[in-house]
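Take a look at this single chain in structure tokens; it is the form predicted alone.
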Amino acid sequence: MPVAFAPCLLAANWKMNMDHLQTLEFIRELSLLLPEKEAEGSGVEMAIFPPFTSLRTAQVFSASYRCPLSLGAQDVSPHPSGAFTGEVSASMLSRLGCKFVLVGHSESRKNHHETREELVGKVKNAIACRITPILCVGEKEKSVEGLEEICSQAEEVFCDLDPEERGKVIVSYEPVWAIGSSVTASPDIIRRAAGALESDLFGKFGASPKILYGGSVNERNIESLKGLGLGGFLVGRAGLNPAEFASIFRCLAGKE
């Protein structure tokens, strides 16, 4: 059965930023900007994806400050346990309260040379530990072949999942050419990419995953993006600033 999500997911990938003290300060500030009662019933779920070293701090202090945050990890091992130095298992992340984990982010695909088997292993191990994998897909260059590229990236993982597992995956469209830049994909490009993914994954696997968009999302362009009918957004730099993150939340929640 598909996992039940809030209508909209606002997730912040912190990448290799924010040590545990900065994480504590972020949560303290966000709790003042967005009291728990304001987030309740908003239809928007907020999640942060800190570095591994800040996960425990985020877990403890989001509860202490009653800050309405879900927790995610930036990566996970394709192995459940064993002699894999430097890797972190899904069961370890689960014990830290992680609800989500990124899989196949373009930076990980490039820097770690991830294989299809590794991506599938990460997704399956996350699901086995009741963590929702967010599978990232994105074309390297803006071109007419881009839709085929992103569908192929999703297919290579979905083809090795069983029907129940497919219903527990979120897909995030993140054009590589937009990540970390000041360039955001146009609403038309995002709409066509989301439509292609939905059509392809339903047609071939009967899957209807929540689709996110990530790539230079910020408080200046969120108004133009929120009407695209997406399942949410994966923000980068804007998610490091509690005031901007709160502003994006309020826009999505219809509070601004």
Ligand code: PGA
The other form holds:
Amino acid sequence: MPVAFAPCLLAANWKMNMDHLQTLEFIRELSLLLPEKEAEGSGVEMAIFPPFTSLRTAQVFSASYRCPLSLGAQDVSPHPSGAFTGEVSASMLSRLGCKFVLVGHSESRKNHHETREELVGKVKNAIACRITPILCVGEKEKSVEGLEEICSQAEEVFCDLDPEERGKVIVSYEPVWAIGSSVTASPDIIRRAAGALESDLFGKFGASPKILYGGSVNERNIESLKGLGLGGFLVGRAGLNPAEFASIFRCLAGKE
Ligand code: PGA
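If the one shown is the form predicted alone, what is the structure of the form predicted in complex with the ligand?
In what comes next, the whole complex appears, and the chain from above leads the way.
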């Protein structure tokens, strides 16, 4: 059975924030701010990406508080199991109810020096465990070469996937210069980047992945970004605060 998605994904990458007690508090507050009924049929799927140590708490308490959240992990091992100290496999994430996993976020690329083979392994292992990989791509500097850089980051993974796997990947455009900064990419830049990724991946592989945008999205700029026809948004800082996360959700769902 194919995995079902709402038309718009609002994903919160918590990075190395939120221990399990803070995760419980976030879910409790969000369930009060956004009752399950309000999220149903909204066309927007909310997902949180806590650290590994908070996943079990998120799984248990989003169910018991009836909080309308999907779960994702921030990384996954490129190996299915075995002697890989410190790594977490896709099947373990799947047992924790993860529907999504980030692959190749610019911070992991930089801090863990991920190779192309590792990125491909992560994507393949996630898909084999019915987890949707969100492959992050983004140019380091704001420049005209940026489009080539993001297309080649996506291509180098897509070229080693089979056609069925290509149909199961989400791509997130995340310009490195906009992440964790005070500037978001302009609607024009995002439109151009999404268009370049779409035509490149369709032209070379016949793939039409959902494209997200991430990089300093918040409750003040979401209004100007929501009309871009993207598949959703990946937020960092704005996803740590339940009130701001709920307000971005309401804007995307057309309720504000
Ligand atoms: P930011 O992070 O929203 O804090 O810029 C985005 C991301 O890293 O995905």
